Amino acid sequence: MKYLTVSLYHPSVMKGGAQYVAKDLHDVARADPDTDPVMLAAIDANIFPQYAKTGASITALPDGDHEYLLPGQRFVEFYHLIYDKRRNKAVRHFLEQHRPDVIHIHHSLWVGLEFLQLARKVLPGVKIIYTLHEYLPICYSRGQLFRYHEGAICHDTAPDQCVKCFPDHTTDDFILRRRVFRRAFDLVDHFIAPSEYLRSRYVDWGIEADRISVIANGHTPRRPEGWTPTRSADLNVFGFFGQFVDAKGIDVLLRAAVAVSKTKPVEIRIFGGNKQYASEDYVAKVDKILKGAKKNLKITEAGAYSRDNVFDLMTTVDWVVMPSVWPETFGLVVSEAWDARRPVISSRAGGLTERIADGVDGLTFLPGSATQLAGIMDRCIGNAALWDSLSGGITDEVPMTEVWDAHKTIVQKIGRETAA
C-alpha cells in the first residue's frame, strides 16, 4: 500500500502537535512491510525562504526518508486556498509520480484546499483520510472556538455570530467561506478526531456523524526501563508546558499562584515558546502579574523544549497544569506529563474533559477559574498522598502501533479502488 501523509509543517522545520502526530504516523507506517509512506510537508515560504528552492516548488527534506517539503507563498488564509498554477503544476506532478493508494491530509494550512481537488481529479480512486486536528474550517479565530471579546468559549458557529468576532466581515462572506470547506470536504472519504469532543462540534458544524472515527493521538515512551518517579519534598513545583499564547491560559495558573502564594511558598515553571505570537495585551497582562508576584512565589520562564527533551523537564516539576481556556482537541502534554508519572491539573475545556478523571489520574477545574485552580493548588502542596495516589493512577497512553493498526483499518473499509 502506498501511504502519502500531507502535514503542516514537519518537526523538524516547526514544531507543533499535529506535524508530530502526522510525522509519528509517517514513522510507524516506515516499519509497516505492507506500506510504502511518502509524506509531504507544506510550509510559508515567507517564513522559512531557506526551503524554497528557485526553479521547484517541492523539495527533498535534507536527511530525511521519502520526506519532502512543499513550499507556499500566496495563501489565502480566510478560504484556506493558494492560488499558484506553478505550484500546482507540481504537486500535480508529485501525485503523478508517486501515486498513492492512500492520501492522508493533516491540515489545510498552506497545504490549501485545491490540494483535495487535485488529488480527486489526478487519482479518482486514491482514498482520502482527513485528520481534523482543531477547528479552523469551523472557526476563523485561530480555529479555537472561543470568543476572545468574550472571553469565553463558543458554541454557536452560524455565520451571524462569527461576525461579532470580526465586524469587518460580513455574514454572506462566512456563509462562502463554510461553503468553500464543506465542498472540499464532501472529496474526503473518511475523517479521523481524536476525541468525540472535536467529533462532535464537526458533526455539529455539517460532516456526518458516519464519516467521523474518533482515534486517539498515539504516543511513543520516552521513560527509561525501570524508572521510578520521584517529587520534591514540598510538592509546590506546578509547571507548565505548551504555546506561550492567549488560549492557553498561562495568565489563569499565574493568578492562581499569586492567590496560592500568600499563605504558601509555590514554585512555576512554564516551558512555553511561540510567545511572539500572543497578543500584545495578553503578554502585556502575564507581565502585569509577574510584577506584582510575591516574595513566597518563584516564577521561571524556561522557554520552548522539544520532545527529546521534555520528559527530563516534566520530571523537575511535580504537577503539570493545563488551563487552558478554549476548548482543547485532544493535549499531547497529558501524553508527555503521563508518561514522566505527572499528575494532571487541568480544565474542563474539550478533548480534556476525556482525559482526565478527576481524582483517579490527575485534577480539573472550570476553565478561566483561577480561584479553583487555587484551591486545588493548595490542596496539592505538601500532600504527599495525593500524588502517590494520582501518579499511581495513571496508566500507558495508546501506542502508535494500535494507533497505525486503527488507521489501516479505516481504510480497509473505505470502498474505492486504489490507485493503481
Contents of the next structure:
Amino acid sequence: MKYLTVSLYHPSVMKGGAQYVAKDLHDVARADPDTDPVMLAAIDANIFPQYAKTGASITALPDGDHEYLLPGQRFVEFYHLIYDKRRNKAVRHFLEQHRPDVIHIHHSLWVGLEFLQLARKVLPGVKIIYTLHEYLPICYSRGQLFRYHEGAICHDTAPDQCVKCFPDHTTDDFILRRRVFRRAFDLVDHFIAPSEYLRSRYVDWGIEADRISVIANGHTPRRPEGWTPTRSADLNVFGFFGQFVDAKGIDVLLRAAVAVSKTKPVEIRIFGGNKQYASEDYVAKVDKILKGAKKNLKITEAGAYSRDNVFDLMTTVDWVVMPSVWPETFGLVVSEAWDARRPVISSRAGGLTERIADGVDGLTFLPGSATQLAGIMDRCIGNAALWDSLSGGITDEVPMTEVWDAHKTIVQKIGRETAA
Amino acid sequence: MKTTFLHGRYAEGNGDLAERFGTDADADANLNEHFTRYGQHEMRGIKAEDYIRLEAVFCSDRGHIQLAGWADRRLIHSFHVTVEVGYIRYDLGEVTPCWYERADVTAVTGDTQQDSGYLALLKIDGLILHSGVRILINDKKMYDEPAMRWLSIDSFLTRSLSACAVLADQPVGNTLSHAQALYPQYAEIWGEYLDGLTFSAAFQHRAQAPVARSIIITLHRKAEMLLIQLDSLAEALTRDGETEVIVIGNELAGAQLLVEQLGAFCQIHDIPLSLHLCSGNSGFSAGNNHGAEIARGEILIFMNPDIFPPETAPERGTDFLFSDPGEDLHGALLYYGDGMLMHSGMYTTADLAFNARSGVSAPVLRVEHFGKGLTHHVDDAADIIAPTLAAIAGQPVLASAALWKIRKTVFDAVGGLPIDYLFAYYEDADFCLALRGQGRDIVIDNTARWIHMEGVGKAKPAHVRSFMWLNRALYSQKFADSDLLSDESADLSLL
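What would the structure be for the form predicted in complex with the partner chain, given that what you showed me was the form predicted alone?
Following is the full complex, with the preceding chain placed first.
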C-alpha cells in the first residue's frame, strides 16, 4: 500500500504536535513491510525561506527518506485556500509519480483545501483520510474554541457567534467559511479524531458521525527499561509543559500557587516557549500575579523543550499541571507525563476529561478555577501516599504500532465501502 | 414710524461712493439709490464671514467645482460666484445652490424659516489649470488656495458625492428636488468618466471553446468570494461543458494575484473562464454590458459575486443555468446566507415625497421584494412556499439582477442595462420595466433557489448613499407614470 502523509510542517522544520503525530505515523508505516510510505509537509516559506528553492514547489527534506517539503508563499488564512498554479502542477506530478493508494492529510494550514480537489481529480480512486488535530475548520479563533473576550470555552459554533470574536466579519463570512470547509471535507473518505470530545464537536458541526473515528495519537515511550520513578522529598514541585499562551492557563496555575504558598513552600517549573504569542494583557496579568508572590513560592522559567529531552525534564517535577482553559483536543503532555509516571493535575477541558481518571491516575479541576487547583495542590504537597497511588495508577499510552493498525483498519474499511 | 437712510454712514464706510457722490446732504438721494440697487446685494458694510461661509471646495481638473457651506439668507440674497484660477477669472454668474436644513447654523443664526446649508455643483468650461485658486461669492473673497490640488474626475466624483450625503440622508421629500436638480450635472460627469474607461483581457482559459451560455460576474474592488463561488458552480459547469464564465473587474484590487489564482483554479476545474479588467469603476451596468458584449453564449446569465447554489442541494440552483428563458427574463428565488427567503421577485411602487415647508409633494418610486421577511427556508419543500408564490401571481413582478437569465438577443433588444444610473442601484428595475414595456415577460423560476450572501447590516459609505439617492430620483422621474407599478393596496398587503 502506497501511503502518502500530508502534514503541516515537519518536525525537522518546526516542532509541533500535529507534525509529530504525522511523522510518527509515517515512521511506523515505514516499518510495515506491506506499506510504502511517503511524506509531504507543507510549510510557510516566508518563515522558512531556507527550504524554498526558486521555482520548485516541492523539494526533498535534506537527509529525509521519502520525505518532501511543499513550501508555500501565500495562504488565504480565512478560507484555507491557496490556488497556486506552479504548486498545483508540482502536486499533480507528485501524485502521478507516487500514485498513493491512500492520502492521509493532517492539516489544511499551508496545505490548502483545494489540495483535496486536486487529489481527487488526479487520483479519483484514492482513499483520503483526514486527521483533525484541532478546531480550525470550525473555529477561526486560533482553532481553540475559546472565547477570548469572555474567557470561556465556546460551546456554540454557529456563524453569528463567531462574529462576537471577530466583529469585523459578518455572519455571512462565517457561513461561507463553513461552507468552504464542508465542501472540501465532502471529498474525505474518513476522519480521525484523537479524542471523543473533538469528534463530538465536529459531529455537531456537520460531519456525519459514522465518518469520524477516534484513534488516540499514540506515543513512543522514552522510558528506559527497568526505570523506577522517583520524586522530591517534599513533593511540592509542579511542572507546566506547553506553550506560554493565554489559553494554556498558566495564570490559573500561578494564582493557585500564590494562594498555596501562603502556608506551604511551592515550586513551579515552566517548560515551554512561544511567550511572544501570548497577548499583552495576558503577560501583564501573569506579571501582576507574580508580583504578589510570597517568598515561599519559587518559579522557574526553563524555556522550550523537545520530545528528545521531555522525559528527563518530566522527572524533575513531582506533578504535571495542565491548567488549560481551552478544550484541549488530546493532550500530548499527558502522554509524556505518563511516560515518566508523573501524575497529571488537569482541568476538565475538552479531550483531557477523557484521559485523566480523577483519583486514579491524576486529579482534575474546573477549567479556570485557581481555587480548586489550589486545593488540589495543597492536598498534593508532601502527600506521598497520594503520589504513589496516582503514579501507580498510570498505564502506558497506546503504542504507535497499535495506532498504525487502527489506521490500516480504517483504510481497509474504506475499501470495503468502495467495493460495496 | 420714521425710516431714515443714513447716507453719511454709508458714505463714510464706502470710500469709493464718497468720492463719487460726495458726503453731504445733496448726495443723499444718489447714495440711497445706490444702496437700494447695489449696496445691499453687495453686502456693503457687512462683515461677510459672519453671514456666509464657504466650508468645502472640491475642484476637478476638468473644471467641475463643488462648493459647500452655509449662509444666513435673510442677509444673503444672492449667490454670485466668481472663480479666479491663476491669471484668469471665470464669472459663473448667479447660481442656484441646493439649500438644506442645517441645525447647527440655525441654532446660531436663529433663522428657523429658511434653510441655511448650501451645496453647489458648478462647471468651468475651458478651464486652464493653475496653482492658485480664489473663489468669490458676491464679490467677497471666500477662498484662497495658492497650491490647488486638482482632483481627477473619478476622485472628484467620489468626494463630491460624499459631500452630497448631507442631502441624501435627509427624508426624501426634503431633498428630492435637489436630487432632480443635481442629477443632470452628475450624469454629465458620470458620462465623461465612463467615456474615459477601457476594458482589457487579463486572463483567458479555453477562450475558443464553443459555448451555449455565458455567466457574467461583475466585481467591484474585491474578489474575495469569487473562487468559492466558481468552485460551487464548477461541478455543474464541468458536467454541462457549454458554459463560459466571464468575470469583469471594476477597480479590482489584487488583480495579478487573482489572475494567478484563476489559473490554478482552471487546473482543477477545466471550464472556459476569462477575466476582464476595467481601468476604473464602470459600475454595474457598463461592467455587465461589457460582459454581454464579449459573451459568446446565446444565453446570458448575470450573476452577482455573492450568489451561490444551496449548500445541501446545489442542483436546485444550478439547474436554472441550463434552461432556455425564451423571450423572457428569468430570475430565481433568492435566500439569505442563513437559508431564509430573501425574496421571490421584486415590485416597484410609488410613495409621495413631501416637503411641508415648501408645500411640494411628488411621487417617488421604491423597489420592494416579495417574500422578504417570511420564514421560508431554502431547503423547504416546494409545497411550503407555494402559497406565497401563488399570492403574487398576476403582480407586475421584476427580477433582481443579482441573478438573471436572458437571451442575448433579448438583452440587446432592450438596449442592455441602462448606463445613466451612477455606479449601481435601480438599473435592474429600470431594465425590467423597459423589458416589460416591450411586451416581454419576467418569470421568477420557482424551482430555482440560490443563496445571496448580500452584506447584512453594513453601513453604506457616504458616496454610495448619494448615488443611490440620485439614481432613485432618476428612476422616479423615468417611471413615475408607468402602468407597471404595483398599486398602494398591493404594497400594503403583499409580502
